[in-house]
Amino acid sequence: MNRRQLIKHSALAVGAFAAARESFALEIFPSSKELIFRDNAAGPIKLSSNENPHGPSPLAKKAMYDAIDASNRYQWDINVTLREQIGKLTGHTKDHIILGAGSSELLGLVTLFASQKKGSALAAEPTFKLWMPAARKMGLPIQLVQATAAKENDLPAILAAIKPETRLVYLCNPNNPTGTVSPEAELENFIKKVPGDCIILLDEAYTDYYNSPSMAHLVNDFPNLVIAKTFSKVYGMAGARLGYVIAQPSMIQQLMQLQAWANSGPSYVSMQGGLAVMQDAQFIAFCKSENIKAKDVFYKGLQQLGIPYIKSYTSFVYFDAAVYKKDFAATLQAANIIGARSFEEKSTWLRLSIGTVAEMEKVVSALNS
């Protein structure tokens, strides 16, 4: 592929891109305004994208006012130490870092990296699927494998799956809708069997709150393996539009090669957000422990009501909603709570994200109203 058609192809990746995304937020709410450790803002509760209901941090809001003054400059120099700083955390250098805006604009790079070679990709069923409308329009078709009994990925079935054609394997771990995660070990030997000419992409957008075992610390044995991860979940920060990928940096290069500008997604203003969050370890254990707090409320509710569900190792719960009586979503909408919602086609699974413990309690009684 010469220079013109990579830019050409990168351009309607990132058009397609765009139309994922949109098609996929298809309910638009109210913005929330100065959440930090408050039960809830004026409005509807919204339960719907996995948001961080307590961020962002006290010291990532006060470092993002305080570089507005500052952002008429280009961030040269910031995403150069954000992505040393990364490194720190994750036990690599800055060259096996990218930053993009929120993991899933990486999502989108590396299925336009992965489809240059003609083939497939394959994913667990349910999962994360905002990448995939993009990556079937750039000739790069899904096949979906279903998970087992219990939701969890099935890894050896999608072993299994893998033909030479395969490009890119998708695995989301902890997993999303389903809040299932794959045992470490069995992660590990699933990664090492995969064939060495097909990407790895693991979404790790949820280990930090239940501290999840990584796969990072593979990335240097592998060369395949390609980890995206975000500051959107327990860092608090969806709207400020930061995540990032660890891969190796032969690999981390030729991702950037699709970038018009290297590191350039995030604004300089979230990445000084990125790096104070960093620091604010207080923060960090407030939220997982509000979490798990206001998690154990809706599971006592479930339980109450007999509803089945899933022990969830992040911050939103998947649940069968097929013995309540009444209509489960319609219900928490009356009470103006929105968000419950299916991802399985002819399904009453349903997923609904985690909000503060007050918030969880108005779940808990509109559901017995």
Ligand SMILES: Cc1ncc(COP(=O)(O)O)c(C=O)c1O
Contents of the next structure:
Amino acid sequence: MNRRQLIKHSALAVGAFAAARESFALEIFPSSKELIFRDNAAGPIKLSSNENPHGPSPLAKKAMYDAIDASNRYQWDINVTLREQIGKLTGHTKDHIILGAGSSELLGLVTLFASQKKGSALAAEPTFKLWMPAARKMGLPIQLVQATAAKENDLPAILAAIKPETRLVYLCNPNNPTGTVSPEAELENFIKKVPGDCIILLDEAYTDYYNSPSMAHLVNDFPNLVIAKTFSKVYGMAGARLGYVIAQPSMIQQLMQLQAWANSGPSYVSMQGGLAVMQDAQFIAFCKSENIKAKDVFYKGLQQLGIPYIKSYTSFVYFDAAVYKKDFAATLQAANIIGARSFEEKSTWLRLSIGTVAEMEKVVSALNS
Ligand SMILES: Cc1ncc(COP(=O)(O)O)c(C=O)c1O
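Structure of the form predicted in complex with the named molecule, please, following the form predicted on its own?
To see the whole picture, the full complex is given below, headed by that same chain.
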């Protein structure tokens, strides 16, 4: 894709997204149902949404099948049990945790909470923006702070941009779409310096892949620190919709009051899957090591083509397709591989999710065809 086509493509995508979120999703991702046939060589390879190509885990699958029989009843206890189990994993109590139908539901809830007092929000550019249109509708204008030249979140610049009316700072670490991670000491320093009346919404959707530093242990020291986590990535349950937020109990209580009903989020089936996958250490280890192998295949392919990329601490890679002689996304699409996406205006940088080793080999061979 040349620069003009790329810009046109992303402008169209953004426009369509604003116009009709649902139909946009269907247009871009038409074929998820086919993707369960993983060994179907003719099926499309979907590398657009950073899903785990190996999930759900065998234990989660069994637990979810088994849970179907009891899904005619409202289930109360499981919400508490799952929060207790997550607490054991992260070093918190159930009162520090709220569950959602994916972490994106909770990103929305936190921004709703922040928007109750007039003000604005801050976030890095580029970053994960799916929650932003709803936040703006809730009356929270968002200022974006450009990443450094190395495309890392510019923490000092974000701190400098905080004003008295800044209600929320969103930080994604490791960042989507760039895959970069801020060092632990810098993150801690950042959290300390954000004023106490400004919520820090730290999105840790990808920390598990490379054991990137989580700031969850700081929650008890900072009432304004809110950490979002998801079962959609290394835990392989994106379609099951399960995520959670860790914060101080008083913050969790206030977030729960914004839910129509405390048990209205993830389904019983998903929560059983969540409980099970947390026990499936073998599956998680397998997914992490396969991600490294598959990412290496893609890195080598990019190197051979002379395409610069950023070393990623996630399940996707951000690269500059400017030097690629053909239309990068169209070349992949012709080989039934979807997902090379642009996230910055007037930019030739693209993001591609990491699939299986075999899928990434197909990507590389399609790019060389
Ligand atoms: C950084 C980030 N946060 C949140 C989400 C949403 O995840 P969930 O499926 O838990 O809503 C994603 C999904 O891609 C993401 O990349």
